[in-house]
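The chain that follows stands alone, in the form predicted on its own, written as structure tokens.
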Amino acid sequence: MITVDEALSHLFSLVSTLPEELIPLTEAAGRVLAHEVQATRNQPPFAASAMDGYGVRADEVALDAKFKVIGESAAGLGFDGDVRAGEAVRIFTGAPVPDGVDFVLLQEDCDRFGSTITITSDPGDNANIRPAGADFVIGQPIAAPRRLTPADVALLAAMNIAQVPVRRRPDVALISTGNELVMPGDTPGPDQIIASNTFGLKALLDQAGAHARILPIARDNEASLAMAFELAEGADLVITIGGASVGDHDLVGPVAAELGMEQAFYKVAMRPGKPLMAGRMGKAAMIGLPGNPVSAMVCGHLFVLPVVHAMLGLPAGRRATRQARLTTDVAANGPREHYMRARVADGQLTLFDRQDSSLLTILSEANALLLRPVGDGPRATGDQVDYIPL
């Protein structure tokens, strides 16, 4: 067995990252931006108010100080001439400071008889102006790499960047594998049940930003599992649930290595998900799942996730842990990292009772993951340690 550090090593050995695509900003949440962008014009573009009030020159401003109105500036079409001593000009929030205005008067401190304006309050010092380029300039960078947030794609359209360079959705091949399962939907036999795991796994690569495609449940036998390796041709990553064990039915390992695959490794010194391997099959990496559900998910979160995030360019390496406080006592832990199931609440983390990885319930109300090291010691309640947020 290896470590889970030597398995992640040999993992983003196995893929590279993938070439980016041009696509057009209705799209770009959620992917990750391939290289830097930069600014093409400056926001606001113009000085601009920043209330609905007057525009006035600053020297002039003083409480009974009375003023001409001689126009009006409105977002989107601003006052086109020169404001003058004892002059003033209407002016609306986001609207563009005409020629000599550098200080907008709030309405309120204002009162207003036909032409004229009266301050009739202390307007203070804030002159109420957004100067140009305020918010950026021209050329200013948005870096990368980066998934890309709602706020992210609000300030690319103010950068008139209508086509974002991001990187190619990794296509993944999902292939469930055993005679036990049905799909969600269908009436299983006697001694069948449900493909959950292919559909916890489709919905957490997608979340991160992969395709990924289910293909049709593989029977133990030979011929069904070649065929469906066949169908996931052209994937970048395929993945495999269950058959990766050393039953007389877990036929993944053989299948795979008779159709080219070059094992990078097998089994790794963690619970759960042991049964873990991984290699390179043609233009794709392959990694097989364990088939006992949290395993497989647990194994989706530790490797599958990292190997996308390598494939769109984003920083490979171990999942991102927290600290919380234990509510109850551990016990010590033995020579495999444990990842254990458990709930984060207020910096508090409650484990679950019942660790067995079957046990889908418990995970669907977890929110984290335990990480117990290798030989780790007994915990104390109170204690802090690391977690992995689900």
Second form
Protein chains: 2
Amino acid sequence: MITVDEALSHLFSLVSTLPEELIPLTEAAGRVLAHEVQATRNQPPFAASAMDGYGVRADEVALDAKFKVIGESAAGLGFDGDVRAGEAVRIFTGAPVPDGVDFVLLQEDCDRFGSTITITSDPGDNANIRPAGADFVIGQPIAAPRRLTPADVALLAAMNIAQVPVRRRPDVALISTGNELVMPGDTPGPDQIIASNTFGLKALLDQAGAHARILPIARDNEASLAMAFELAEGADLVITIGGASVGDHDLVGPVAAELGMEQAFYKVAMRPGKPLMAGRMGKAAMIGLPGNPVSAMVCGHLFVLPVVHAMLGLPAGRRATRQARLTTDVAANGPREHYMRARVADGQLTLFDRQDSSLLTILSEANALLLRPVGDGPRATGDQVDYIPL
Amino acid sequence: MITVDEALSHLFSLVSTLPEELIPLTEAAGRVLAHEVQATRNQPPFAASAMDGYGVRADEVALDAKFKVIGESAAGLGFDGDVRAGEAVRIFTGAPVPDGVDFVLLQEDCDRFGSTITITSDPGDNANIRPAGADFVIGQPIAAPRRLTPADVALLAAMNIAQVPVRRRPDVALISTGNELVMPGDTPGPDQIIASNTFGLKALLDQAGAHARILPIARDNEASLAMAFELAEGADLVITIGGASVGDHDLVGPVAAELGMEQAFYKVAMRPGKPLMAGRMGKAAMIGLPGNPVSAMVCGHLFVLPVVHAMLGLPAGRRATRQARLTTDVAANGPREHYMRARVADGQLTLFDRQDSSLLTILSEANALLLRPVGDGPRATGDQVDYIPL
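Since the structure above is the form predicted on its own, I would like to see how the form predicted together with another copy of the chain looks, so please show that one next.
Every component of the complex follows; first up is the chain already shown.
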């Protein structure tokens, strides 16, 4: 058995950053920027008014001063001329500030009569002008890698980057194994259950930026498993679920080995999820997850998500943890890292009483995995502990 | 001017929960469950082995005890018969526990020779059996409304709910207004800039579960705006950006009114984003956002996201806040709620020096909006403050 950290570093060595592709800006949110992009223009491209009002010369601004309005600068169509002493230009938010103007009076601070305005309230010191390039200038970078947020998408638009270089989504093939499984919507026999792991994992991995596809269930025989691996062709990552334990029907390891899988490890010192295997299988990385539903999903969070992140070019590492305070005492932990299902609210972490790795109802109610390090001593109510948000 | 809370309660009165639709399980993650669903089966459907090993009678379990292996119970195909004194059945994880068996010996605790096993290690007290229905029983509910997580999707699969009743996605039409705008990829004139707000908002709203569509830019004339409103036909929510201020070219209010918009409010006591308007326009709700990029996105977070949540049947209310500690002093706030761009790391909130509402570079670096309530006094370094995560 190896540690969780050793398993992760094996896993990272099995994959590499995927190539980039250009996608339309409307599809960029949530994707990972592949290389630095640079603004193709200045923003604003000209000194722009920050308010609706009148552009004048700052040295003429005083209460009761009068100006003659000689034209208008609107957003999209500026005033083409000089503004001289005693003159003003009607100007709107975002419009170019004309030559000669270095102050924008708020319209609320002026009275207008015909083509004459008078300053009727103290206009203050703020010139209400946004200098050219105040937001960004040509060549200003957005650094990669970076998972693009809605605000990033707005910024890319403003920079006129209509096509965005992002990492291709990892193609992940999900194979559940076992004679006991039928697909949702099917009618199970008396000894059968419904395949659930592939559905939960697909949701998890798709949210993380992968493209996961659910393959037909592989039965507990070599031909069926071999067929499933064949259908996985083209995947960057092949994930099997179940059949990786020590039972006589656990054929994933042997069949994968026959198909050329070079095993990197088998068994990790953790709970739930000890029987985890991984290796390289042709062009794909392969991870064998345990078949217990909670083990499969926990290993999805702990191992598969970081692997997906690595393929997307994001920093390779453990899932980030947060801190909360225990609402109960917990006993000392043993020689395996333990990830206990819990609910965090208002900084307080409450463990579920039932921690069996078959209980999807509990996992569905949980929003956190309490991390118990190897050999961690007993912890008391109120202790600050680390957890992974789900 | 009305308060942020008043604006929100007006907004909630403009929309109603959308109808439900049935979708395939593979598309359910992130969608909002429309009504309670119930398990159609027990899980496990039978008492199931939690380990690979041998099923025996608990009262015979003792070190050195011997059993005759009379058959096998595999996952998907149980053992059809009784297990009597002195007998054992080879059993695998997830397989049905045969009649007569109430203890599963771990295979690591036994030696097998031919069809005889001997207990060679202390098997402990754990029977390694999961009772029927331990995870869920027929009729057990998943309560609605609920935004479905990957674990929920796995649970729905296990319950054999292959089609999931969810709220229809709100159809949101996004109209940016202004002669100064061109679409990303176009070549702007010297007085023009690139439309960015619709792209940022689409990303934000799509992530929240809406289906946002970007309409053609409306120019600063009545015909163009009227055409844009016409293209919004069928939307649940029409959002305009810009043109809602007091400038001569701000036509959104007048044109919408001509088209029958019943205005619920105009102007909210907040920064950034004061010139916010909303109303009812035929079958759709209409929100007019300010045109400054940061104002538009902040109002998207503060107002549009809660409205989308309400349409999805989720509880209607303000965005949830978290707490962090200030890394600098901040001055007292005035009569408008102020949402200041900030970066939170390790529980520390650092404000950006530049808070101008035109700065998308700052918004893109920000991951939090510091919430300054109306009339909030000065705050000192180290004070605990509320923020909205971005």
